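Only one chain is included here, represented as structure tokens and corresponding to the form predicted on its own.
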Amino acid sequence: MADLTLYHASPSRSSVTLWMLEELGQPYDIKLLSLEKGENRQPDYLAINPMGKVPALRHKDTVVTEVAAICTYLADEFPHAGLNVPIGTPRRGVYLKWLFFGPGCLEPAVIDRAAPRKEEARRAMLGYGDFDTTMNVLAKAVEKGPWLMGEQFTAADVVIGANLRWGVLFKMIPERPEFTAYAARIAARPAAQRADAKDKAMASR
């Protein structure tokens, strides 16, 4: 039995987690949930995350719900797998931005954009903003590639490449130059193959 276990439904945003798991290359379990089933709001599941969402991630005795924070945990757990940028390294603060940039930002604008409110919302209301400011920081952020930390891959890019990937694929997000050659990238990466192919396989059974 691994020290790592992911309660995953697939696909869902714990794909992003299973992704990250592959990049640390530790072993690790998977607790295969169904959404269909209402297996995420059985009291077994609602005792680890009493949301009733996946992601939930167990390390031995310690349990991180929510995908940045999991990855963020994962990175500084396992630095040599070097996704992290460590603590009082001047970089981190960056880091950090673009970790919480995803779930703070980018998902709320794409979301929005795509179930669109009866009545538009004060920009002051919104924590991203808007969406065009959104996506044209993020496309100044991946244009200079490879990565958001320069030649760095951290865990950063799994919380934001996820979500650009998926919104590209799902003409969410706009097909900007930026965005296709960093979504490309996020795509040649082993680690991404090898989750893509295992979440394949279990949303098959």
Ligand SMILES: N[C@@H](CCC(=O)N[C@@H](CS)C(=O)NCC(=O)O)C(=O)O
Second form
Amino acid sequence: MADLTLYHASPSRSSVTLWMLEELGQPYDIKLLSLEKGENRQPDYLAINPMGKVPALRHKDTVVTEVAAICTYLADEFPHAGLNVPIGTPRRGVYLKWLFFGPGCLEPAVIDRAAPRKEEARRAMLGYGDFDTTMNVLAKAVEKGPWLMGEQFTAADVVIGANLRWGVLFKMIPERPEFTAYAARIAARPAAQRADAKDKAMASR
Ligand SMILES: N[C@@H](CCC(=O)N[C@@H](CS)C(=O)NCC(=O)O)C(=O)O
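Let's see the other form, the form predicted in complex with the named molecule, since the form predicted on its own is already up.
Starting with the chain above, the whole complex follows.
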């Protein structure tokens, strides 16, 4: 049994953490849950994540939930993989900004656009402000490349990159050249391809 266990539904947001684990290169086990069968709402899983959501990650006695928290945790816990920007490094501020930008701005902006509210919320009320600003900020960040932090691929690229790749694929994010180029660099990563293949195999079970 590995020290790391991912509670996963295939494919879903937990696929982001599956990719992160592949980037990390540490052994891990997968506990596959069926969202259709409601296995994420059963008492044994609610004891792990009371939100009834995947993913959840167990590392020895520690349980971490929330995609971005899991990616941040893994990158810091296994620094040899070079996926974090360590505490004490000035660039860590920007790195953390992108890790939080994923669930704080990018994901809600995309979801709100896909499932609009009955009454439009005021810009100041929304943490991401508005969709176009979110997209413009992101386009500028990935324009130069190859990665958000320049030459270093980090956990922030996993969090933002997965969202972006998925959003472009399902036409929820505009097909701007900056985005398609970044999504193509992400798709070419062997770890992303391994995660995709594992997900495909699990989904067809
Ligand atoms: N904020 C959570 C969102 C996780 C999430 O929404 N997971 C979905 C799968 S894509 C889920 O578990 N849905 C099942 C349900 O809500 O019943 C995170 O970042 O981990």
